[in-house]
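What follows is a single chain, given as structure tokens, in the form predicted on its own.
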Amino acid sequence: MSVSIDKQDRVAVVTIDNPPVNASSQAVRAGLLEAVAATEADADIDAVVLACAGRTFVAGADVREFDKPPVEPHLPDVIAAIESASKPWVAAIHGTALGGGLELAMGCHARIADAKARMGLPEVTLGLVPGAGGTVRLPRLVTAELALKMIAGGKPISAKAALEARLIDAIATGDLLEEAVALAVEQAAPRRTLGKAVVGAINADAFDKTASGLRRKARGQASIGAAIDAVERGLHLPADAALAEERATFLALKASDQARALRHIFFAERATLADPRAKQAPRPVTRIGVIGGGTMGAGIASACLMRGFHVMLIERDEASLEAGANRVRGTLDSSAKRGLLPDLDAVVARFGTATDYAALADADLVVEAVFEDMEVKKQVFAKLDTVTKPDAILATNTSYLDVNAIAAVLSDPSRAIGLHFFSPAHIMKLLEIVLPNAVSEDVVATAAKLSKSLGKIGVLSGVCDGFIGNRIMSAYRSEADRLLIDGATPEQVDTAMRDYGFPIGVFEMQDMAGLDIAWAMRKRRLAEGKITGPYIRMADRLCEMGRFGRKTGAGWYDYSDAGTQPSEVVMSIIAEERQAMGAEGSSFADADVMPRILGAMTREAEAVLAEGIARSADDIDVVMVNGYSFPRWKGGPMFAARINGG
């Protein structure tokens, strides 16, 4: 059974069991009615106590409903009647409960949590706003700024940021069931959330600044303004009449193309590693080696160090290993100022530096980070494969060469593999796990668990140039350089993205990441004859002309003190190539730019998948969303399309 009810002397024991995280399904919801009925029906009982089995409270609704007809049972309904029961509720919290959960343990009449239990109303994430009577009782148990913080930016907080805002009564110190009863036979007549007063005395100037700061960073996504705009009316109207309104909120999201994506992408990130050799048993992982201690290998190690893993980072002489082990330092001293490691010494004694690759003897996997140039990636794998222990794996970080090229100098190529980081390494959420044509079963699941221990999404590619997220990209920026030659400026394609819901423009991102990198890649692919069909050189001349972007202070845009601004020098650039190309360069629509964009994105895309690159659209849409900023509310270039019928 889903619900079941034991009692404890005169304290019923109400436990969710609806594994794996106790979602609030028609099952649990039928089964909290009747539990209410039975409770109240039963003169030997005095207080109840809702508890979960396994390892969490409930963790939200079970999100596969959300595209059925809804069947009764409503949370809504079910929530009402437990705050309207004779009788006093406790909720038990460990885990986490998050959105339809924490409704549940707000309308229980009292609140005790385990010291490592999490709590949020994270629904904006999927498009929606809470749907249960959130957006009314949290600002009834909780400030007004810490309600809206939680319902309109979606992060949960720890048992101890809930019990001084008073969300829960209590922290539990030893076994959370039995003090949970404690708290239950202690309540002398229930406490209903919806019968106390909005928390304190509001503070106006406090939430506007909130709300507007929340605004900016929705860039389009409704649920989030939506959700601002429920928590006035919680604050403001009567609670029916807000319980009302917020029902008729979620109801309209829940059907909206944005939720539709967000849930797309919501279940596609947890299917990317269902490829049957991601299941194999893995190798023993717990010592990694990190070859450059760059932007990037300093990135990945500080990931891994982060996650547990021991590091060893190697550099090819004394001054450039300092700086590597610097920049690590540097983000381990961030992160643990921002409370995210406890305990610092522990992480850095876990560290090793040196110059020599026989440091590596002993790791379990090696990830190469070294620059972005075949020979150089080459040498470095016949170097490894000399020194390390023939089952230890050896990874390249390399984001377009031929892995297969580079596994071919090992004497067993079986134990090579690509793995793709995004920088900030350390941050982004994305790794694309590339495999070579002899890439053994376990080597896969080894990459595949390391990329869950690190806290990414892994999402498996094979090999071509640029694997899923780059060769994409490339189309990307081609047709951004295209738009230029047809009359568009690098102002209006910038925008016209960021009103689209990019965080970052494709010229500024450029300028942002360095204009020399790909400048690299396209004279190798140059070189190779991989580039057919018109050549747009624009890029390529403000390279040569030492524009490499910010790090220069001028590329597609000149950068000073006083900000960002248009160049002059660009513009004459995109003039004379229009002119060598025999392009009149007339005005360009900003309503124009967009589809260009995205159907140069959507073609490449359908090519990646029909070559077999990537295994699924849904992967697809996974890397574009993790890996390159595409609006989580789009829900990726070939999902995008099928919304708007493309």
Contents of the next structure:
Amino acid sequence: MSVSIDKQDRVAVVTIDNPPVNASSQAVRAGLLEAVAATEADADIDAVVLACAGRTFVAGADVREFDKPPVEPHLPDVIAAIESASKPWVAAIHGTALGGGLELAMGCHARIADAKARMGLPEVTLGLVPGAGGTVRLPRLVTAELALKMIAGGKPISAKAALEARLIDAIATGDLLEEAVALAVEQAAPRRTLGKAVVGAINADAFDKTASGLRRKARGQASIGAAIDAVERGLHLPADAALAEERATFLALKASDQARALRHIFFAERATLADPRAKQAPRPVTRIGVIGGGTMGAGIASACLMRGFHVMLIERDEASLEAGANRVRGTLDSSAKRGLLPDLDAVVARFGTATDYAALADADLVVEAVFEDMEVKKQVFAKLDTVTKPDAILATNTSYLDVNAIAAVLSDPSRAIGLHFFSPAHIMKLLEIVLPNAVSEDVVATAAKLSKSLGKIGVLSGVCDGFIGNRIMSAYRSEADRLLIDGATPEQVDTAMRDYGFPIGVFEMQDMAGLDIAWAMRKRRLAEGKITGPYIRMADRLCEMGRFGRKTGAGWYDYSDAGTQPSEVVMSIIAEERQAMGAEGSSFADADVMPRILGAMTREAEAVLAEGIARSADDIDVVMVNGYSFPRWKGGPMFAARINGG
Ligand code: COA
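Requested next: the structure of the form predicted together with ligand COA (the form predicted on its own having been shown above).
In what comes next, the whole complex appears, and the chain from above leads the way.
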């Protein structure tokens, strides 16, 4: 039974039970309509509490139903039935009341939540706008500006913030259900949200400022603009008209490619670790060692500390150790300032530093993040082999070196694994879990569990040069170079990428990261004979001139106080290289840029899949979206290939 009714004296407790997240599926909607009819008809009932079993209040519509035609009863009709009931309904919220869940709660006549509950309308993140009255009811409970932030920004708010904003009437101090029943008894009559006027005088300047900030960040994601428009209609149109338009927008967006892509990524992200190897019993991990206190190592140490682990940071000398420890403390301090670390002292108390590897004797897992050089990494692993517990897991954060070769220096290579974090490691969501041939299954399972404990999305990758992400990334970098040879300009390529939805173009990104790093890597790979095919020398020539990007004031572009400018030097290098390679092109059509970039990404993604480096096309999409800023609402290169190419 998805919906049941239990009587507590003269109050009916209507409970939704639809695991895992009480999504408002068809059975739930039908059950709620029946509950309205039953409680209305029951003369022994004065009021109703709407509650949920399990871990959360209704966390939204059942997203799996979105690819099918809508089935009656529709959620707006269910909410209308609750709102117009003659007996007061009180929502008792625990866990997360999201999307349709919060819309249901707003259709009730009063709301109480437990202190840990969160509430929001995250539909924009699925390419939608609320479809069951959210844009019309929310501005009748909270200010226009907060409604805009919640609906077009998509971020949930805490129970405390909800109480301050008067979205809810109370926070339970003891048992949520008991207090909800008490609140229901107190209700003299239904207070209907749609019967209220919108809240207060609208501060048009603040509203417009927030709206234009959100539009800027949307980068082509349609739902954000649509959500802003819907909130404006919710504020200014009569409720009936606004509701009808909201529903029409919701249905139109639901069928759009962007919404399909966002649903695809939503489920793909939740399926990356559905692999038998990740399902074994994990080894216990509480103490983590991190070797190297550079940007990456310090970021990894911070990420682990912030999620409750003990961390021992190792550096080769006192000066480097002090610098590394300061990086970690800086990250922790700024996270604490942003309210993300309620108990900074407790976090700092779990942080240790040492120059002697002996301090790793009790570590359960060690991640090395030293200089990206095979010999250096092998030396670190050889040392770890002798100082750590025999069952401690030894991980390398290399972004492209052969993890099998690093594992081979251990007396027991089954405890070696790759953990490829992305910078800044305490923020970026992706963690590539790289599996060398000898890795034992419980080591894979431990890495999978660690990714979850760190709040990251773990994706399993085989060993190859660059793993899943950097392989595809270097394919599209090379294609961008070829585009220049074929007549495009760096500006043209970057503009096309931004227009597609990337936050930054490929050349701007190289300037940001520093051209010297990739240059050093190319030199090594050339020496190792790993670069084959025609070699395009433009980036090397820029580096030979000291044009390393932003940090030197020049790279693919010139940087000055006046801003970013195209560079004549670069244009003449491109012209010379075009000539040297016998290329004819001197111009290139804008419309042809993205198909070439996407084509190169897709071809490499297909190769990565065919070689068994990635477990599935979905995993590749998750990697590109979370590690490489591929626009989420396009779904990732493999999804794009499927929708564009069938
Ligand atoms: N519809 C269908 N299935 C859903 C769902 C939804 N709205 N929300 C979550 N699920 C499923 C997940 O796919 C997952 O299934 P699985 O166990 O088979 O992989 C399961 O519920 C648990 O979700 P998960 O995200 O892993 O749990 P969590 O505890 O980390 O987070 C939520 C719970 C509710 C916060 C999170 O799932 C979420 O944000 N859901 C989407 C909410 C939303 O956008 N609602 C508006 C819809 S219009």
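Rigid core: the largest C-alpha set superposing within 1.5 Å between the two forms. Numbering follows the first chain given and starts at 1. Given the structure is predicted, the values throughout are model-derived calculations rather than measurements.
Residue 375 shows a C-alpha shift below 2 Å between the two forms [criterion: core-superposed Cα displacement of 2 Å].
When two forms of a protein are overlaid on their rigid core, residues whose CA moves 2 Å or more are considered shifted, and residue 563 is one of them between the two forms.
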